[in-house]
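The chain that follows stands alone, in the form predicted on its own, written as structure tokens.
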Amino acid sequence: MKDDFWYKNAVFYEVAVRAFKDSNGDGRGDLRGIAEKIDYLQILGVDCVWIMPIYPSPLKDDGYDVADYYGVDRAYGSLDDLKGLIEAAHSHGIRIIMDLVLNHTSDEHPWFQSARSNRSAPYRDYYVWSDTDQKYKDARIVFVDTESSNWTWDEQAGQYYWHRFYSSQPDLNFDNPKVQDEMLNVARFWLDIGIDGFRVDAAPYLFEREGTICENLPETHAYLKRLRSFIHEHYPGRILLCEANQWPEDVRPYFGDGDEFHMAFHFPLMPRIFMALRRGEVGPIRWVMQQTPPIPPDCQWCTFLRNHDELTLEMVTEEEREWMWKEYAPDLRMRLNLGIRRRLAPLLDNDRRRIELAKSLLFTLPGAPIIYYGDEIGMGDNLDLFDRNGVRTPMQWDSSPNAGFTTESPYTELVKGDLAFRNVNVTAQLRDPHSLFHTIQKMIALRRRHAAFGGSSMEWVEIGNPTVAAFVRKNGDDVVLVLSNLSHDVQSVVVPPQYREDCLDLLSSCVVSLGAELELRPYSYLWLQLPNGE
């Protein structure tokens, strides 16, 4: 598996450990469980699985309130259950990365409960402490909902104790010489297992200034180098991902000059593919696409749809949110901080033509895809569990109880309704070979066969309709027209004349005679491969 750029044509599945697979009957998924459908993904067609937090923890806020960097939590396994899927994954050509959650650990990490015991504690300086709550107050807070500061009163500390998420995941002191090196040591510790990289939690959060909004800081990014540049000696091949939920511009110094990312993900595109899709019009991608600036030649965007979290809305106007809320959260169940707890199939009625023409989009636009687990299938939420959990349900894997996910009772509440295991279950998808899972399964397949996808050359064609997306993706002599009618109603495009010729429909093996008009069908989405690289 030795290809350094790996990643620029990869396509992602993102698990939740605790939710895809039950190898032991205790109601929760595993690692040992992933092992056990590494063929399915590989069906599929994904080349890399990114699994959420494994380490032990309290499990307040899903395993990013890590209580130990260096295990893995009983509930998931043993070290030797990682060591056993990278090897199956890597058997199948699969890689897997991690997260390292550098901003914040969980309040019961050791290291925390040594800071708060007294001001001399050995760790106390892993923390972020004041005597007053009123230091940087230009940083906003993120969870609106359920914290009303970014400082936390410890009584048995006698301070107040920084924290940019749950109070009950104190921020790391990156100031402090030891707490750098220790995330090093975090890093060797996981890469010499055999992991294939990280998703980095939080990455804009690490340092605090006063007088700014403690985000993307200069500081923060001559860490970030000092990582990229430890990984590039000692693990060339492995990867870090960003998770910087900013503009495009401001998560441009996360690629550096290629000597700090090898990827980010793009959040601010995600909501407008969803506004497009309402609106019935190309606008807002067209326009989130013109503030996106070029990137190093050995970096790449990551996209997606929808993910663990909610669909976040905070790279979009007030009045954009409130539209937003308005036509895909009516239910103010549906809401949650500045977002949406969603899935993908839910969020667009179930509606099959809708869903594929997403899923068309996310294979099709510059970057390498994500696809959240269980969206193959169009699984769907529960709104009747607490926070994210309604988007974090058991994978559906067939009709049997508890949908073959676990012998016992699951963790959790299954997905009621149309959506439930028994309408909605990966057994019955792969039987039926018009399937959404089998849809998605031939996009991943031509996206991994055609260099144009690949690469970051994309151009928009005018085609005198706004309600069509008509671009070029370009690698070399691969050339594709994707056409992408987003509205309900048949729509008509002018071809422009260097089009009008006989292509190749990727999607259909069909030869398709561009004329001077072509026809498309409600939510329709044509791959059409040119002849002669033109």
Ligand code: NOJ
Given for the second form:
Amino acid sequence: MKDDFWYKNAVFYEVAVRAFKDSNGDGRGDLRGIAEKIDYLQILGVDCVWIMPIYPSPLKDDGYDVADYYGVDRAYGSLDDLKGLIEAAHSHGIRIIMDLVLNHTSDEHPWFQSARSNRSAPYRDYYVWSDTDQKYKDARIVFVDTESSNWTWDEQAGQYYWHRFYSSQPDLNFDNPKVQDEMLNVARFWLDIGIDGFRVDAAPYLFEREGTICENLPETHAYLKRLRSFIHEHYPGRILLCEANQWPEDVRPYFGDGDEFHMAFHFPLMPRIFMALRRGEVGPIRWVMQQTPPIPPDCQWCTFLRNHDELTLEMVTEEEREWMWKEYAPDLRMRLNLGIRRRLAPLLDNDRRRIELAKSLLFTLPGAPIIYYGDEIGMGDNLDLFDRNGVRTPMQWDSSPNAGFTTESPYTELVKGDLAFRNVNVTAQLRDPHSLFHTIQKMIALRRRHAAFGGSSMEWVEIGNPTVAAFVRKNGDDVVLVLSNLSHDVQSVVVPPQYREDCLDLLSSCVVSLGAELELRPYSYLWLQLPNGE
Ligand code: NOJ
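Let me have the form predicted together with 1-deoxynojirimycin (NOJ) next, following on from the form predicted on its own.
Complete assembly follows, chain above in first position.
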């Protein structure tokens, strides 16, 4: 595992630890459970697993409310279990990254307990306090469905404290050099254990300044660069992946000159893949790719369709958001904050063609794709569950009681209805050569074999039909023309003269002779390898 640039053409996989596999019969998934399933992840073909927070936590935000940065919540196992998981993963050629929650702690963290006790408490200055709730008025509220202000009055402290997320998550004060150093110690601790990097939670919010939106501030970038240079110096080959739900031009600085993050999620692309699929029109994807600036050569975008949060609609216009809600969240229970709390398969009406097409786009557009656990088998969601818990239900391993997730009663209700475990599960899909799992496995294997997908080059091909996405990916001699029919009708496209050749259809392994015109079945996609150096 020596390649320092491994992330550039990697396939990532996000795991909610509590939901993946219970190894000890307490009804909750744990680190040993993931280790038990490493073979499965290897068969799927993923290169790196991102595990959601495992820190001790009161779980008011599923572990993003950290009560101790130097431990593992007993529900998930122990530090030794984490080491065991990393070892098991590495022996299968898989890396493990975890969340680094810099911006805030739980209100149950001992630092906050000390800080709130009195004004001269040693940890008082670890948090952001004020006598008024009128400061930083330009900062938006993220959890609009649950919070009405970014300030909460603390009776014991006799002051307001600042928080960008739930009021149970007070923000750390990064103006305090001790906080800055402490968080480097946290990073060091996990890197010494062997973790391959971090998904840095809520990166834009570290500092507050009056008269700004308190996001993306120069001070924040300066600190993140310090974190990067620390990693670069002491832990080469480990990565930082940025969670900044921002427009591409605001995310771009998080890559710096190749001296800040290695990777950043591409938030604005995600809803536009769904828009394009619903409208049957490539416009939204082309638009967002045009807005996407080039990034330094050692950096990479991380692209995704779904994750553990709501499908966020922050990076669209208000009009587009209303349209997305109307199309994809007709039942009001599906809406949450500025997004949609549904999984991939139900969002696409469990239509196999559209699910495959969405994945095909994910795997062929620039960036390193990440799969949300369970989406490779088309798992459903459970709208009866609170907030985002509806998309964090137990992995559906087989058709035995409790989906093979646990031998005891699971921590939560499972998915009900058509996409429940008796219909949708890993064991059945592994057995069926035509399953969604196998299609995705194939896409991953092809991606791995073709350097074109890991490069940065992408050129749109004019084929005279806006219903079809047509682009070429190229890296050295490897050139792949990708065609995707976004509509439910047969579409024909004009093949530009330079592509009228014999090419290899990568998904079927057949040779296709491209003529002047080509017909594409509804929602079909083709990955065509062009003769060398086209
Ligand atoms: C982003 C995480 O993805 C989300 O789940 C969490 O609630 C917030 N950051 C706060 O940590």
